[in-house]
Amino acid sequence: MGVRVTTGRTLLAAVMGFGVALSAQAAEYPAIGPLPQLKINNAKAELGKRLFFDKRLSGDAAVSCATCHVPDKGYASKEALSPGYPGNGHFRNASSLINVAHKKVWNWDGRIGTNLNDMTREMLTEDYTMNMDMRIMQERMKQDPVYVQMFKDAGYGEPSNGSVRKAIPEYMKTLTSANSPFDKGKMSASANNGMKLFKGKAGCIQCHNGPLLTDQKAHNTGVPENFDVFLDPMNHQAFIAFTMFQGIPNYMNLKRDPGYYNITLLDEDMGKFVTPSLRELKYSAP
């Protein structure tokens, strides 16, 4: 009996200690709160918006950025696996572009950590996304008098590849969370109770922290593999093109998305993906 009492007290102390430790730990994470304001050049953003919705930015003029990043779906894809360039499928979901201008890393595996200019270039040129030869894209822009004037008004001069990669990110700056009850400090009592759990006992803040509600780091949470990537030839050929280009060993026999592994080639990073943001969550598909 004495052993049981001692054990119970030890367990209670451990639980209480864990709660205190978790609360103290939560204070160490970047504070959640409103996003900082971004300076936006309206002329460049308007140009970027027209480019974003223009199918002529893809190789066969069949898809635009908005084909996968659908505005009424939170600028994300409603499908678990996004549609790829015609003749291809895809092996991942197109994540939301809302607040993308605030991020420090891009793609689910975090392989781009430089700037949105580079991210834009990759999406335009990869053969399984938009398959665009940027020399052809430049000529298409030059043949459109509306574009010629818009590039000039934006201060870019004549249409160019580099200007396209700057204008689209400028439009991305306009896709920013600002008017939610969370940002205005007008959350309900229930929501405030939820935030206490979020920061405390539930421990959500350990990964979903900072103004974006993501630590922007890669983790393996044990989510099952989507085998439609490997069972559908259209999806699989996009997966093969990606893993081959990334230099993934034995990619033809791989039956899981390598995730962060494609950056480090360390076994412990296999299947790790960047923490998704919780902002605008109700507008995007699971």
Contents of the next structure:
Amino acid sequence: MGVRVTTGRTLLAAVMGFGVALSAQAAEYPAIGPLPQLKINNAKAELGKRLFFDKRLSGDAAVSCATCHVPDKGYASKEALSPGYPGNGHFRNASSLINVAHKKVWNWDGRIGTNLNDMTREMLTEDYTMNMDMRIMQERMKQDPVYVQMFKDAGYGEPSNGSVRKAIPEYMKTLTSANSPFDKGKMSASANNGMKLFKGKAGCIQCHNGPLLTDQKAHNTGVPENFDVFLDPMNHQAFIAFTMFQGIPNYMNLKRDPGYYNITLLDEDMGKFVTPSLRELKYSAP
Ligand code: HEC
Ligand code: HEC
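Having seen the form predicted alone, I'd like the form predicted together with heme C now, please.
First the chain shown before, then all remaining chains and molecules of the complex.
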């Protein structure tokens, strides 16, 4: 299990609920602005891209990363609930991967706080996402002369599961927003007015701040539960597999996504989720 996220208790207390602290000054929050440039190794990123779209990375060669993180949907899933590995549904939305390399905390409950290598391993190996045995994955790569050459060109030597978990994150680094009117400081007048509201009266900045427009902390915003998780046995079995593995008490009877409770097991964290980035939102559904 990855490094657990620590809670900014005081900040959390201060920003819980939309009604509180509406007069707070935007200046108190990390500045909104362009994202820093990431250094990218092209050969590694090219390899990572081929892997990202390759269904052979899943147990029965039926799904790739792109099945759930759909490029023309902002690298998110089209549906409210993500597809799952064949024979399963899923119980959450597949997050957008745009700017994902700039984050410090991943997943809706923030359960991975280390790096994208760990995140990639989780996606590959969980039985309800790609259900891949990484030893088999490595052998599949070795049987493809194109991969053999690409791993070599990328400086990894022979294909190995460790380098798959490095190359895919290198590709994810290329999914960074730049050159939007926002990044160039050339927003329209109405967009500028919206930004004023966002920072001021509407209070969005309390949680959606910094270049990613997220504080990367967990909050309860009262979004209603999606009961398709519990009504569809395909989704529910993925939910049960997840909550059982995570050690959530009473998981068989649970009828809500525990969210951040998964990290702390404190009742007050039930149903809290990490603030999503609002960048490139118009491209991701729903
Ligand atoms: C079967 C669907 C599915 C597949 C295949 C899949 N993902 Fe995901 N991915 C999800 C879902 C659903 C989440 C949200 C999980 C959660 O919050 O618990 C997610 C979350 C993520 C995140 C965290 C995003 C964030 O901002 O917190 C990353 C990174 C990611 N996936 C990368 C990948 C990569 C790389 C692959 C391929 C190796 C992959 N995913 C394959 C469904 C999928
Ligand atoms: C208390 C912290 C907080 C405040 C204040 C807040 N948000 Fe959010 N926002 C969140 C969290 C957490 C989520 C994810 C909720 C969930 O899925 O359960 C979210 C989700 C969203 C989403 C959906 C994004 C997606 O990818 O699905 C949008 C859009 C959004 N917020 C915009 C706003 C706007 C506009 C404001 C100001 C009017 C605002 N938020 C104020 C924390 C906050």
